[in-house]
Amino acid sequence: MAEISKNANRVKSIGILTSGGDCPGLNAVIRAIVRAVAHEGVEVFGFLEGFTGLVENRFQTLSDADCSGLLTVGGTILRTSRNKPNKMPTPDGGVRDMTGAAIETYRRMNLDCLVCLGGGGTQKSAFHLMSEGGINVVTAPKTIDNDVFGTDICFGYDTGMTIGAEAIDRLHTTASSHHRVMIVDVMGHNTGWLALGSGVASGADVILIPEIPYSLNVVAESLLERMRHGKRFSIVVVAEGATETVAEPSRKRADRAKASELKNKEASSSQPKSIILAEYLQSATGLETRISSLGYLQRGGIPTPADRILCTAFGAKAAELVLTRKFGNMVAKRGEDFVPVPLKDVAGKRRAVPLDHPLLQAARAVNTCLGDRT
């Protein structure tokens, strides 16, 4: 860690806050943050239910004793939401911008440095309060969805993975037992990260992410073509953010109308897509196809000892900028280097995958079908 400054303008104290959706390893971030800057003295402070509590006064103090035992500990000591200070909801349903509370909790308590841990929404969150009230802020990217802009890897993500991953080798026993197509539903509204690295690390025969569109004439092929090798099973890996291409004409009529009633069955229902795929596949192969939903699954538990390593370099180097004041950054982590990153270069941003990403070419090498061509 860098020399830390002994001098009158050294942090005295910080608040601490968790935004967003919960995820594995936001327990060891906070650990970490709070060891290492408890042996420089500075006071903790830890916000309840993420922007929530800085607008609403509500905290607890974090002590070096508070932290043990957290590094392995799932979900978040200082529960999360949502909300942002912009945006609080109110009683009426409505929203309110609530960012001078959030400005005068923080002056109030004499805090030195925000430290906010959370997805592409917390940074930008944030952004704004460094803008609008001049407050110091460091965050650092938590998501299981690895989309925060400017970093090589969110924390959560691997746990995420590895829960995908692990459910996906359950599933392959129950389809080639009985023949199924086993379609497995996966978080991931904007990017396919989570899709792609759980589907391509359990061998899925197909991974539909947001970033390439698919075709059902396309998937269903790529199945019967395993059907004529003699594999009469398949595993299909969709993000829930996937989204279907522009029909292609289809080689049977049959199979066309059935596209054309699904399509438009799609465009007048509120059903998952993978219910869609779910009946065009069974149909265009003939074998029973079942789905399968991780959900929730994805973002519980522990964090696997990757994460735990991570969280804890994510936090050293947070606490880090904290002591030296090398505010207004996000902790990233590039190559083998924790180093910081503007927050004004990574608020309002996504990373999705490159579609020249290595891991699309390792996956299309080994013959996955992504969904875009046979």
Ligand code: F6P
Given for the second form:
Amino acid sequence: MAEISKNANRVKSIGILTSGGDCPGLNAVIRAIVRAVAHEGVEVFGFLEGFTGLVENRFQTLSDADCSGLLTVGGTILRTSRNKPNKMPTPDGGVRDMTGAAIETYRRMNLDCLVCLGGGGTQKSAFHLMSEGGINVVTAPKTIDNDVFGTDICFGYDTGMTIGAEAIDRLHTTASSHHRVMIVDVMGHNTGWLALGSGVASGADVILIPEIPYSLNVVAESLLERMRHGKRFSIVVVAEGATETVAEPSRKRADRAKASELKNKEASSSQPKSIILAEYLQSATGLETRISSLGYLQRGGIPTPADRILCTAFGAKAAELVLTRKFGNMVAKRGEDFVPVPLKDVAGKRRAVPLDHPLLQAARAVNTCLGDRT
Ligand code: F6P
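Show the form predicted in complex with 6-O-phosphono-beta-D-fructofuranose, please, the one above being the form predicted alone.
Next comes the full complex, this chain leading.
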């Protein structure tokens, strides 16, 4: 570990918060940070429900002993919320800038640093507190969506992806027994990492992600092609952010009418895309079609061993940055290394699946339809 300051500038107390959607591994990171800094005599305060706890001065102390058994516990012991310091909800349904209150809590408690564990929104809020309020922050990238900019991987992703793959494995056997098309709805917000990872790991036949707009015709044709090869069931994984291509010149006239009816239905309803997709594919292919939505299952339960390892390393590196006063950084994984990346280079950006990503190439190589070509 880099040299820790032994002088008056030594870090004495820090705050930690977890913000945004929860995910497996948050507690493992909290554990690693607390253990690593407690060793150096640093006092730790955990703010409750994300930035809300900081604004409302609600916290609990966190000691080494409090972290026993936390490595495998899902969720977050500090609880979480999606509230941002500059947009805190008010009782009348509006929002109010409470940045001042958040900074006041930090100053009153004499903290040396605030560690924020969260996804893209959290990185942005942490950067806001640092640039507007002048406080010291260190962050780590959390999300099953795996879309935080600047890091090769986020903690929580491996668990979400593994749960998705295991669920799809189970859907495979029932789809096969009934000769059905099974559409599997997965989370992922506006990126396709989760769908792509779960889909490739479970051998899905079609994987639709936001980065590659899909054609209903192409998807239908790929299912029919499988039928022609004697494969009487198919698995279609759909990321929540996936969208259909705008122009579909090749779509048959009859299909076009049906598809536009379905599109209008989608626009005027809160139905997930998978319902629209299922109706279209059933009518276009004549195959019986069912939908399974994985939803919040992908965020629940214990972290995988790979995530536990990642979380321990992310937490240990975050603690190192705190103790050596390398503030204003997010811990990122780059190759085999855990490195600081300036928050100003991360805040407000998102990491989409690059169109030349090796996993997309591998998926195409094994004849997985990505919705743009058969
Ligand atoms: O960011 C994680 C995530 O689970 C996304 O995949 C999903 O879009 C979103 O959170 C759901 O948010 P909420 O928990 O607010 O319903």
